[in-house]
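For reference, the chain that follows is the form predicted on its own, supplied as structure tokens.
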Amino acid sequence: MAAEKIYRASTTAPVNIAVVKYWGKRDAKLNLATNSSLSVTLSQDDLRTLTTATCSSSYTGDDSLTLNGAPSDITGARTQACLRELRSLRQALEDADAALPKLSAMPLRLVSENNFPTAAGLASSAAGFAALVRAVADLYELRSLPTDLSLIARQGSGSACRSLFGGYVAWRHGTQADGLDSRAEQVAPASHWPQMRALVLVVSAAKKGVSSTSGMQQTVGTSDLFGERVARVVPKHMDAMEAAVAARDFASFAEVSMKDSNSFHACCADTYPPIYYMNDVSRAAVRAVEAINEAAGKTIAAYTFDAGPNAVIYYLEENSGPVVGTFYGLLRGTEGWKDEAKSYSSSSIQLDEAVSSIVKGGVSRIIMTGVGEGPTKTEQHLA
């Protein structure tokens, strides 16, 4: 008897990180953000998670999924809602067209691995639930656009919707209950500024002490400076992004990223009892990034820092030089630089001992990295 038939597809997804930031939910089940925000794709050369999907009559049980080597469970009501969302769409095709092989009624199983530390402050469920809404949509021959699994994506991690597309995005939070007009969509492509580009300072790669999830629900319920950030912060910051980003204007570009952080995490300290993503770490990296807007006479690098220690700092091609040579002659021996790294050693600006001091005690890892492209579907399957 001959086996029955696997199908198979396996899509890679970026990581993205908000310059802009997400925080907190009008409608939790549904993941409906309070604001809008707007995030840069990072390159799938240096962060990206790959994920293969599969399904076959031959499967029994339910639906699974492996994460890095080990069983992961997809019982959450999150997970599920993504999977039922798609296989609702298949299953419309299916009932359009009766030759098609019924994918919607057979397991899933599910294979992902990430080139990036999970849990970590990196944007991990965000590139997991693209990954995997971009694999399912392949496998199930969906032709919906991704603004519309954008959508979908969305209920399984807010971010992620931000994940289907490269480039500079914008997830607007919407105002329907339903929240059919809470949706990604692309402000700009990748190659509309390619010369962005990013240094991630690794400050830990443990499990976050409090979830993206539970502290935000604490902030909107407990923080004064919460209302005022939704209500006029957010929109003001979406705006000149936006202006940002359309003129290639990276003076404003960075001040609006540095403000929106210091707000967020304004926020985050205000939420009783307080919430502390940031540490010591991550407050040398906004030290050293002063120094080196200085030391230039004008802002060349801006910090972000979504909900964890890790200093993410952008900065122009052109400005490689005192970027990345500062950190690059403190961190020279921590792992992850690129080759590029060194020939920039000798533009390496000074900094404050104490700065200097916390720095190098407490970065373990470099990521470099820039803007990128979005979910990509890939002939390399995952067992």
Contents of the next structure:
There are 2 protein chains.
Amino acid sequence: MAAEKIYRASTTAPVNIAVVKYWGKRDAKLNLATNSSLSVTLSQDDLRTLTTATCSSSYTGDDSLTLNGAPSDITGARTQACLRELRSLRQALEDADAALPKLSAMPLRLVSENNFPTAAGLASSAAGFAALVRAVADLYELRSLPTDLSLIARQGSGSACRSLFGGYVAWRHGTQADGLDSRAEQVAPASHWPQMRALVLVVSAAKKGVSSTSGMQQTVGTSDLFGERVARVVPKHMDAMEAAVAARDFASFAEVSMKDSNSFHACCADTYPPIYYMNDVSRAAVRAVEAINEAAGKTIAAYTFDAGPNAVIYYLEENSGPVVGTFYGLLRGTEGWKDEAKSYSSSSIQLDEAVSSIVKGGVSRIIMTGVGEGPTKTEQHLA
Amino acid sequence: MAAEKIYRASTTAPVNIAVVKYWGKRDAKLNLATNSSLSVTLSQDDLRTLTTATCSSSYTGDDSLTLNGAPSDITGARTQACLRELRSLRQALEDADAALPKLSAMPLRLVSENNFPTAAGLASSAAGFAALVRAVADLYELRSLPTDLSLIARQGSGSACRSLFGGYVAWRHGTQADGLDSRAEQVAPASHWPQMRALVLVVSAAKKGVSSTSGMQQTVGTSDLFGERVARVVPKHMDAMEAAVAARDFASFAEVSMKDSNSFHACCADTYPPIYYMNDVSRAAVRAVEAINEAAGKTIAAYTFDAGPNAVIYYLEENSGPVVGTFYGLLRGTEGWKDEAKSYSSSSIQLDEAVSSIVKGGVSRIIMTGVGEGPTKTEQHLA
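Form predicted on its own already given; the form predicted in complex with a further copy of the same chain follows:
Time for the whole complex; same chain goes first.
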């Protein structure tokens, strides 16, 4: 008897960092958002999840997930929702064509690895769920468009839906109760703005804060300022951001990014009890960016912060001198610099002593990266 | 020829700490606020400004002000506005009665001292302007009610108008362009709630932040969330706070205080560029108060922060054990404890290690106080 075939597909998927933030669900089960969001997909050369999905009728037992070498819980409602939806799409194909192997009935084995450490403090749930959904969709040879797959990834982790695309990606919050219009779409590809770069300052010893899922619902439930953000601030920021990206207007891109990050963290501080993701190191990074812009006489760098203290600083390659140079000047001994960083240090600007010392003492790692592609099929397999 | 008489009046005036915050002017010249505010007048036994006002036809030159032993600038528009208004009221009395000495025409000498150090980081402008206005009003034997004098003090420093009264004081923001309805009034005297106490945690090495006058107008001009605070949040907090004070409902008093402080700081963070008055020590104090309330199973302590990192913690005397005891347990070597504090340390609750260490490392002084009276005439003279 022939050995039973093992079906396999591997994909890499990216991390994304929002410049107009998702914070607040209007439906927790389907992960529908109170407002739209827009993100920049970071380059997979620097940050990516690689996932291999296999299935076989020779497998016994339940689906399994191995994450960075260790068994991971696959029974959670979110992961189950993704797998259920994907199986259902595969089953529809099998029902329509009896010749297709019944992959939907076989146990799945998923093996996933990040090329960046957990210590980087970069939430990997977006890249992880995007990779899972893409890998299984490829395994199942689904015909769904990425925007349709984003509906599934969204149910795993809201921001994961944006990692189904490269470049500049919007998650339209939608209004339907069934969530079918709450999906991601690409606003512009990475190639649209080749000069865009990102510098991540990983803040050391950061104690794990309130989980995003829990935190955002506390904000929805208790912040009196939040309604204004949803009704007026985010729509204004989304329009301005899309226009800025289309026009490659960095000053506007930066201003909206900084304002939206501030607005999101303000709503967290207005939550009861208050949620504080940024710390004194984060705020020193804000001051450093302001000083860089002040010295340049125009906005050449933007800060943004997610649900944690790490700073993500966007800038254009042509301004690497003052931007990278200034942080390299403070943090030359810190892990993560690319070789080119050293060449910019002569363009560093002088920072306030207190700001310098807080940044120096508080940043444990650097990640230099750019804008990249969405999930990419690979022949590199983990299983 | 007889020596020319020197006319003299001395007063002490208190500091006040708002529980519903003033932040935002609708008229910078008259110091009219975007929203109402409500404060607690602290006991002059612990914090007070003593001001002696003298005038004499034997004095030559301009008015002068000596503050804590050093000459101080009296030419600023704000101080000049107060003196002009006070002179004008005196002149009206002199015009109506020729027998009155023409004090309004004489140079003024003002000598003022605080019984708390500048290093306490407690803004003394409220106590200072209230003392100046009250002392000159007494010197001039004006018949104005404290609420009318609050109109004058308001022009010196907005929050000074609330220091014209003891106990619980509201500054009604008013709507008239001339500011005649933008005045302070007492909501309840100190004696209404004899158990109320305040513990101030002075945060060390705090670099001077953005000035309130400048900061609040930046918020008015750039924060998209601020309009909601003015239109809906503060009116709601004012109503709830007045009801809580009237009913001596501490849990409600505390909840509104904490929420309003959070709302104010959220609007600061939503300003562009963002204004950060609270730091990691302030946030650790928030966590400590939350832990104290959690351990008690009810709200027995409230934090509030002004335009700086110091924490002011309100509590009732009956809960001194867990409240004072817990902070005394962390900060027993710190200057400022009253003798009674030691007796509470057995009631201290256990705090998270990170919170404890940040509070221990960041608080340089303690002030234990209670609620007290408004400006009080004194025969203690500085000149």
